[in-house]
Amino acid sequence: MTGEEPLLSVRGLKKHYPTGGGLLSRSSGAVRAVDGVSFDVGRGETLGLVGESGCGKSTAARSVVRLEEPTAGEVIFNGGGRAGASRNDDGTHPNDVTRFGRAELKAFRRDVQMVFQDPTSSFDPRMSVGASIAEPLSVHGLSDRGRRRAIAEDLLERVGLSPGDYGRYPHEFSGGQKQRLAIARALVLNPDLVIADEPVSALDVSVQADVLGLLEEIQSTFGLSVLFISHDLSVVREIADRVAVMYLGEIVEIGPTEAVLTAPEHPYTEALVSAIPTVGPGGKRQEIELTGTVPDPSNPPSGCRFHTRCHAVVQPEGIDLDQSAWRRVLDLRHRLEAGEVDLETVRESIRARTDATGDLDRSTLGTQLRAEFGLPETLSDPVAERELAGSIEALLGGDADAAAERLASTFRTPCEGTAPEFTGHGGGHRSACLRHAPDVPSEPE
């Protein structure tokens, strides 16, 4: 970005939804969807919004309209504009949108739209498609049906559609044409920012490229800025400006999307980009498996949240581990420590996987449960062995708690203790991992 104030400014978002705590019952929790997020959008500029389903990204969208009502956090937009960047008597933003009234919001949502993942259910399916791009003019104040049905012909025609099917109702329309009306409607207040949340991952890859190429058109032609939500890097490659990492309810990575897709800085970002499909010569790059625990965002992990699946977790002092060993360590305890590990479930497993038969004695048992969780047969660390050893020992005479409280004395990284803060790399590209915090020496490879 430059340094022009930004269109959009978000601060600290967060959208937590309430558990628990019926009627007649004490306890209360929340599922933190989003939790502390900020970004900006400059003006003309396209950030991509990227991350796995379930990690709050069409969250934070929804929530930056109000379509979700935040907990908490600001959403400053236009902050340069009518009412300057001054803040008011009691510290609050006169263009924050978490604050406006009734009409204020309708003003706001006039100049932000949203294009959504499924353009069918955007539709009514009684109204023609022209009268439903042109229903926001009479929303807004334009009586002139002669006048709305005349932009919405012209809109029509710009996305690649004719005036004549205005008309038309939405079956009648491929789902590629469906997103092209859909893009239509969200340009006919002629918006200076359009939110588009998954609005291609329902459509053929063929198809994906055609209405991927309209919106970079429309963004060139109105001068838009483009928020745009998806879990595809592959896709946010070909149209952002700047990406945003996002995981479990926290953005962990930001940037200028070469920067970030090239020399990513974040693991959780290394394993996305290591999934991306790659051509030609360089072939294929060797995809990062993600092993251990996906979180509750009821309960999020302490310190940094993406340590439970982690490939770069950091060791603590006095551990020398191979990186993969270190991590199927911590996988087993925490799958102790949630009560995940059922002994007599593993000899079964073990059994079926080796044909065994009859019990297995101690050492055979002990040696076919490393490999049931992917541990060597002995740890490079003497120190590390002999505190696995005895875990393992704890297991197979039936004290799982035991095991776990072992492996939690011995096998316990920084990065559940500490959550880290943003490091700049350069350019603007920032990522938040305990790997850059000075004080963390470097990881074995």
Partner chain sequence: MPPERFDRIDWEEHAGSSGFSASINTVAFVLTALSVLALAGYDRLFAAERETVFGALARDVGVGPRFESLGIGADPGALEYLFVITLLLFVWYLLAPLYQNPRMTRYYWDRFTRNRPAVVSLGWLFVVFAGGLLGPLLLSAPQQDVLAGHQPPVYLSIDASNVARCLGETVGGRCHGTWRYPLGTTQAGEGVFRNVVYGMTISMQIAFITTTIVAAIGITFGTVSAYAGGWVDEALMRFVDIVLSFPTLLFFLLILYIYGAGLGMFILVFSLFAWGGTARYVRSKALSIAEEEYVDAARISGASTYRVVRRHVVPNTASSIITQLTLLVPGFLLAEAQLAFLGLGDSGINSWGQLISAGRSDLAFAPWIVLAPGIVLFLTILAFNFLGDALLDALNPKTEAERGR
The other form holds:
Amino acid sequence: MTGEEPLLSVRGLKKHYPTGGGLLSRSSGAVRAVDGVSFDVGRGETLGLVGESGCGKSTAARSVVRLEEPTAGEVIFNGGGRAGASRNDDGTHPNDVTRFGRAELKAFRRDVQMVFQDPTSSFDPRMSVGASIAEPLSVHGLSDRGRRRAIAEDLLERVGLSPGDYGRYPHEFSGGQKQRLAIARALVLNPDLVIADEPVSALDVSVQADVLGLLEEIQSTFGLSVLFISHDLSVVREIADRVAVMYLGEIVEIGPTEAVLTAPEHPYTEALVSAIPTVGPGGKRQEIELTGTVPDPSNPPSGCRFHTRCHAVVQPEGIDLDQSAWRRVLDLRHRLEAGEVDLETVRESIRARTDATGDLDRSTLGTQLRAEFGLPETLSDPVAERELAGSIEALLGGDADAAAERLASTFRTPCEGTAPEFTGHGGGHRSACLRHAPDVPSEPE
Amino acid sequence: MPPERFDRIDWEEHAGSSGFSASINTVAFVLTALSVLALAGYDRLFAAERETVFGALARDVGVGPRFESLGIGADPGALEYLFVITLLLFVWYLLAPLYQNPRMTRYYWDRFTRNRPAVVSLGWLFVVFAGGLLGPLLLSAPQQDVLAGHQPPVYLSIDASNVARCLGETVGGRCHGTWRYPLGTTQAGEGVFRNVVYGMTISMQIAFITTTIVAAIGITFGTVSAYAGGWVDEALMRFVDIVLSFPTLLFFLLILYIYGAGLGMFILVFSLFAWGGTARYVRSKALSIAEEEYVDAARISGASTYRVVRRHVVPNTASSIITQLTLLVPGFLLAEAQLAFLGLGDSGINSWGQLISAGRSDLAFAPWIVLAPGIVLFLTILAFNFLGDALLDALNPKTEAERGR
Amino acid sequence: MTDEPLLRVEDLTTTFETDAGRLVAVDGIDFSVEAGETVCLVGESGSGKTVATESITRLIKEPPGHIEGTVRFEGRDLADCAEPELREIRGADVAHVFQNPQDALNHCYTVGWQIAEAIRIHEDVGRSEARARAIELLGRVGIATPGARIDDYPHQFSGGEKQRVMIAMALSTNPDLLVADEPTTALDVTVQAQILRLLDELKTEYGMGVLFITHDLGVVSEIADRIVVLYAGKVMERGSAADVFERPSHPYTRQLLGCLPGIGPPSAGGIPGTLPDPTDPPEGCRFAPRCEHAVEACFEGGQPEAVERSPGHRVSCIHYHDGYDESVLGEPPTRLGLADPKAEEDTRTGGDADDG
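Can I get the form predicted in complex with its partner chain as well, since the one above is the form predicted on its own?
Whole complex next, starting from this chain.
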């Protein structure tokens, strides 16, 4: 994006939802659904925004168009005759959507439109689809009924339906056709930017390709910019010029699609890429399994938010373990800290396997515990082994807190201390991972 | 002229326009309702006490008794004017849209007609409606005629000793009915048939006016509550709680004993305390509709909250509260009949309840006085219930989705 | 009964009486599932795949539904079974996992209670033992700290976890056949991969047969041993996963494959046209109206006789019959680009080395 002004420029966008406040809630915190997201969408470009459900990608998109009021950040939109504006003296930007007043917002919404996910709910069941498509025209003051109809009929034809469908109702269309209609409605105001929020994820694969094809065709015909939101990298790959990968309210990697998908720099992107189903037997690639679940966004992990699930989490100096063993020790530590290690369950499973009764000795328990967490009998690094053994000893002795503390003192990854900065990989491909930071040693292979 | 295309609109041209354009239906409703109001105002200001409004109008305009020769001799009261306005609402906002969207109408009609009892019910309600509307224009009000009391309906007979004067043939000591009084007469000699027909008018007035009041207040409270949120929502909903727990019947009796109460007061009191459930229903429905993607789509097109509510939320709640309102009507009809039966009704009107009340002492030898209005009332209530059920099935989008699988 | 497969479905036809006439959802399909293998039924929505599986244990309401054909499960003909017997089979021997776990779990009870209840319905075990088994199952399907989560309510689980709970519940009675109806369609890609892996492991561990239903050939390629491609209630092609993916033969299969991202020319578009009206299916091959290779003969008679291309790989397309030239169908689509894990691995290590 050098030199040329991007169409949309999002800086430090945040959306927090206050939680609690009720009598019984422990604390009144906030769900940090979107927590400082920055990206640009160039003119005529498609940016894919990818992440698991709950990562905040839809909230980010809705905050950009102010369907949700953003908590903080700047959304600068330079479309619709707003190009070339420069900042005001007080540092605010005249094109900052978050500061738009009523009239400006209405004008802005002529230039940005959305396509939604669920074809069944995206049309008013009591309105003919033609009237739904033409509605934005009358909102913006085109009061000539005949013109509205002519425009809607022309659009119906453009998206591969017939003008005769004008008077039909949503229930008469299939899911794929409804998404075509949704695209027509998004086009009717001749916007500069279309935000497509998971537009094909509710459709059959065979229909997906169809709708994606239409979207691409429309985009190139009218020079639209598209912000395409999806959880499915394989779909994004079809349509996006650049991809931004979101995890827990933050962007972890952004860059040209091919670069991000063929050479992912962030471990989370690697995991996402590896989850794309590949077709053909024997085509099964080595998969990177993401352990655990997405953490609670009201209390995100410190440092790099992905470190609790990362398969490439960095080892501290002085520890040299097999990467998978290292990951598992960390898992054990997190679970201990969360008070989720239940010795009774461990005993149960031993009894279930061996029919042993009565008290179980500590070594059996220790071995089983390690087995449950996928840890080897002994760790390859003697220092690490001593600490782990000591911790397990403390746990079996009944002091789970001491066990957790002991693990925490030794097994502490740099990832949890420092929030990684973005590192460039050339060609606008950037990722936020500590492994790429210049002063941190890259992980041992 | 180039073909109309979405990318060839000069928005500057439309920049000043608010995009507000009243629909044909609204214009038509406002015009017709205004003329009714004007007539009502004229009635109040210029027509003499004992003069009919049309009579006064004819005199002032100087057309002589032409209106009366057309059969428009009625002298409407406040209730009648209100009734006409609710009918106009019904015509312009329910029937006209059905006519304007034949495709949707046919779709709903097809779904509706799957339910045979409901179609029969609709037919019956149409008869009651037409009778209520046209009856008073075609038939004069039932007249007392003490000598013609207790005449039996046609094809039936009664022991001649129970009748003062038999109008039909008396065969073997039994008095037979005549076509003059097809359903017989009351003790006072009023024709039961005419009474039943005039009762239809009362019932339709109750049905239309109460539902209009309930719908207007309920939809307003519900949507405002849903869309305002926060303390407004809280306050409105607590108020609804109060309304719902209010002892309407006792309140009505109180008014009755202090001021006396006519049909108008009955309708007012009962409908003013009956909208609580509707408001709650509309609120929850509006909240769920606000989550729908088409509402987001409208918002992102720049539509104001008012427009979203007016164009999307209300129409989508309305179709489901029509069902609820339909099921509310039987309650009002029954309440009126019960009050009348207990002698607490408006004795100046020819409602079915009044007729039943009048006939209860003669039940032993002249059962038709109670049975005729009783059966009509029963069938009407049954028809409303059937209709409500069928509308629920026909208008519920859920069943659409299930069928689509 | 040594040669008898776990499940054998022959000439299964399921019809529904509707206002619009008789709707043929499934029209004379055959397939079988062996113990320890995964068979995928693939097709677009409306192809009849769900109805086909629901017909096996007669989950279809009759009327308006009507099921014909033989369904032999563990040597028993299910058509002869009375309702109580069927109910027993449904619960204990054939387990179902559905697309939307939130609809299938009861929100008023803890998941532990629901799993334990499923166990206790089919087995005479005590409350505490059922609970212990439930904990074990939750652990087995990959719920961390099952002991702590067992008393949680469904809403406390994420979508993927709910699907795991559903699988645990399905496994609770040690079923011989697991019917999974689009179990991953509502899930994220990452979670989908986890669930598929889990099903694959469980299949081996429990020696179950798995009947997996999906519209997504990408998912199929992950887990299928054998594939049955359905279109408008008819089988178009069947064979081992290797056969179907490496030598897709039916034009429909090929087009379906072409729709997958990363296969075929970019933005090839979907399959033009829509599924035929099930109340009035076309003459001849069901796919003919949408097939670019259709010839006149395709619109006559019934669905073409299936031709065996290699053992077990059967295709119902007239172009493979004697007297026709299969070369008109052209070359099957091939895999392209991204999907090559090797290339991906190389670039990544390369990138890391640079940074180090």
